[in-house]
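Coming up is one lone chain in structure tokens, specifically the form predicted alone.
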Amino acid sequence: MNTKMMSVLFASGNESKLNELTIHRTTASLPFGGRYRLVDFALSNLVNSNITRIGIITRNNYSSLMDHIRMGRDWDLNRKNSGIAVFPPFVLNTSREVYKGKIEAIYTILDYIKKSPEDYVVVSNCNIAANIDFVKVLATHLEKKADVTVLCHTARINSSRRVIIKKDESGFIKDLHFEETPSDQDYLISLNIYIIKKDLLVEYVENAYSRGLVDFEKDILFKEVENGRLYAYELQGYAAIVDDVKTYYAESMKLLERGVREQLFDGENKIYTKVKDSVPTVYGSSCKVINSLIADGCVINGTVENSILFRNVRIKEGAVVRNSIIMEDGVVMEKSTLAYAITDKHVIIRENRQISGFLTYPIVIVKNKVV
């Protein structure tokens, strides 16, 4: 039996809800640890797990997506008969419509799906920071003999429309619906990735393509839950759903505790990305860095608290960043003050100037910009 899988991923999903961050960029773009793009976490599960046969499928502004996984040499894809294929967003008509929902957009790559070599598909989106061995998933979708099996993990609602899971005693999914509404009870949340077989996906597709259906999770998975083999593969480590601008600030504080970090990135598995050959950090006589992470290339003179630090980030004296994210090439200037703020690339504070958002609704300043 050919238990060999492809995957096809997801480069948009939500990027009306990641407002300014999602302006020049794909979700899957989205800069994310202080050196990482959330396509980082997908790409390296999936190499991790010699899948090595991936196609990307993308929907708007994703010229930053393919400068970052270019031929796909930083997770060893620029392969011969396998590695990186990135499909357009097109519809397969005249028109050149723009996809509607995940079942036209597969029905579209359908071609490449079924020539593949591969007998069983990984479906995913790209706005999820977790590392996931899928072999080991893989194996309990054989043992379970389940026709989808759907990866979720435990966690309170603190976004709009998850997908929510209850289970029986062996694990199979009895009821799937979606919630609106944050909650600070936990729940069993669909992380929007999927194992199934390749034969059975693309009978899925096309049924539910040639009735007109849109949506693969409410017209299809939902549909499915009542022949009773949709099984639920609970992650036990951090995973993390980004796709608003508070689940992003949210979920970026969280790599500041130690056991996240070790979860995520120390595991054997490791998680790769673009490599920049930046030279080390410099830390001036006069800095002041307390629990932040820093990447490759930044000069700190200032105070840094409780934040994270993209590459070649500029911190004057006497500026102080408190529990803020600031991206690639950022300056802040001398006597600036930023708290709860996400500044993207490029962006620069001036002198003297105070900038606050607040835990729950940190402000963004979009990218290229002078305040």
Second form
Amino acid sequence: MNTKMMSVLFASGNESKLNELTIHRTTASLPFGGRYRLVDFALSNLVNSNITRIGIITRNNYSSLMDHIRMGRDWDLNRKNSGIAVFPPFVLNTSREVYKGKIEAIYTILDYIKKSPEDYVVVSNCNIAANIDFVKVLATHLEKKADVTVLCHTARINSSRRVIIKKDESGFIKDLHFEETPSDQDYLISLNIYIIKKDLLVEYVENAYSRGLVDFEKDILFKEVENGRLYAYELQGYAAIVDDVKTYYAESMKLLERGVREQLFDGENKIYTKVKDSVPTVYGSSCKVINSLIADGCVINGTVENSILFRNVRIKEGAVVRNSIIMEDGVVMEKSTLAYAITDKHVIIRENRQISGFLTYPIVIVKNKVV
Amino acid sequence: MLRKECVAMLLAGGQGTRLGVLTQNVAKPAMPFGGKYRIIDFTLSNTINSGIDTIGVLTQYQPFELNQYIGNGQPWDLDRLNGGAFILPPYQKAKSGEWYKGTANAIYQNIDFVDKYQPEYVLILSGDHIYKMDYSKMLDFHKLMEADCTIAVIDVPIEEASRFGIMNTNADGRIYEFEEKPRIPKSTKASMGIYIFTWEKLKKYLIMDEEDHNSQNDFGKNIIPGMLRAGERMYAYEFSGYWKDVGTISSLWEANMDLLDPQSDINLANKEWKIYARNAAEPPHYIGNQAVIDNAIISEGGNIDGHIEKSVIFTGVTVDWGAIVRNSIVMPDTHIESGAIIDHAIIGWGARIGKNVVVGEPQKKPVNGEWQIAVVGPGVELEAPMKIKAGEMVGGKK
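Please could you give me the other form, the form predicted in complex with the partner chain, since above is the form predicted alone?
Below is the entire complex, every chain and molecule, led by the chain shown above.
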């Protein structure tokens, strides 16, 4: 296919609801799945779909993101003629403050978008874990002659402010609206990932910006519904939207299901991340481990059940970790018990501590804390 | 070209015939080791960690896997503007063109490559040992002694000394005699196959050696004895620490098992001296509900639901419920099905061990120094009632 795509990613969004997990970082650099950060899924999907010109717009606390991405080599994005561009916040003259919504955000990099030779743009948040082939999505977009293709999936509303889609039999969108309350019923939910012709995106954004509008979904897409050219592309398989602590925990734990891991990792399209050259994990003689996802570099001498351990985690003798997520370099010392907890990077749990959250309210322990 | 003080030349062309089916299609340096590494990772990582950033890798036997693995050298930080990693296969020259006849001839054929960097010293390495070593200290020693050649040696038990090339030295480390596999060893200083030469000196001996048609063009057999006879300044540099030749099935197995031994000197987790490898893009490994793990090393991408005891499990391995793996090495992308029993074995990459197949047998101690390790070749598929006995090797071309 000769039609070329570029991409614009938003590194930030939903930080307030992710609470302690995003004090030090963007949503994009939130660790997920034992060795990844959320942005790895977006970057890998794009690269696997031959999209190599990627602009990431940041808003705040983006040093962790810069450190993770560096020159983009781990995603094969250190290219001569395209590659990755991280845009630090750009203060617009008119408002004297950092951008308020996606419209302003895109407006700040409009020159970059206009100068790029690609004809189509993938516009995406970085809080999605899924395995997406954008080549297929673009083919459908072209075939349907859509203005905007909105990626979506069928799921329950497990967090507030999801965008709900109603579509007709041909797949075109009849209605878009926010849903605030969680529900057990299945809905067609937008993943806030779009494919759009570049010229049209520029037109939308310039028009909206000149009218002082900020919200890409509400101020552009919701209004475009009436033209009938928004197409809903439904993704099959696992897709996670991570926008608060509860969904972070729930979506992480789904990775313990083999089917979910197969959909996310086992296909031809791999998920890449920053290489850290950790050693393989060492299991001692006194360890007891079941139903857990374990990254490289761990040393396990205690009990681990229904948990996710990131790289270089130490579980000492007599320690018990259940239903928990331990991020990189975490240490759980002798005879401590941890349940329904999310410990951020470099957290140390000292000897004989008892810490427990609850399934629907996992306790979060902030980065670098010693408990 | 920017001048380099020291250029490393890594001899990676050996076939490694004693590894049988494992090296039938790949060169020994490309052999998987320690869960996620290849044997050559140790030498490459030592080189860059020692501050030497220009390395020629001499390949000849089954080079494709190795060439692809090394690529532009990026995983070892060897993708440099000046220097870096270079694959050096034998090539056609204006008047002649021939295979590498021996280790010395391999360097001889690449004199032009080394000369481009105008180095003062050349470090000669082989790609089939497991060890961590700071070559810059050896280079300091070489300079201090104003040596023409420095050979790294390691103290071996006297009863094993007759298996090695032994250096007999004066008190200051100067070598006065070199004995290849002596029946009655006079010292316990075994050559590690690591040499530093002053380049101009080595070049002279390489050219002389090439003119001698009776020479086997080998460092150990010709160059070193020749220099010694001529009275050149040759010194033994004593190295202490973990060092293992993994040239046989038994030693390859032992070296992997050493990683499980907390008392062993080979500490891979030491962040000051990392061993780098080309990383596979695999998710973390998953330990299932039925799994029992008792002292193991497990790499990424695996799905483990069986019983693992004192074993090294490489990247992307599946061990089904009810399978038992003990004292074994399971190489990448293998599948061990339920009911299979594996003990004292090496399972080659991409193999499938069917339900209830038995590979290897329990062992208390080695026989004449050799463990009787069962080996299943790469890509081999076994079905019950297959039973592979201790020390037996299956797979590969007949």
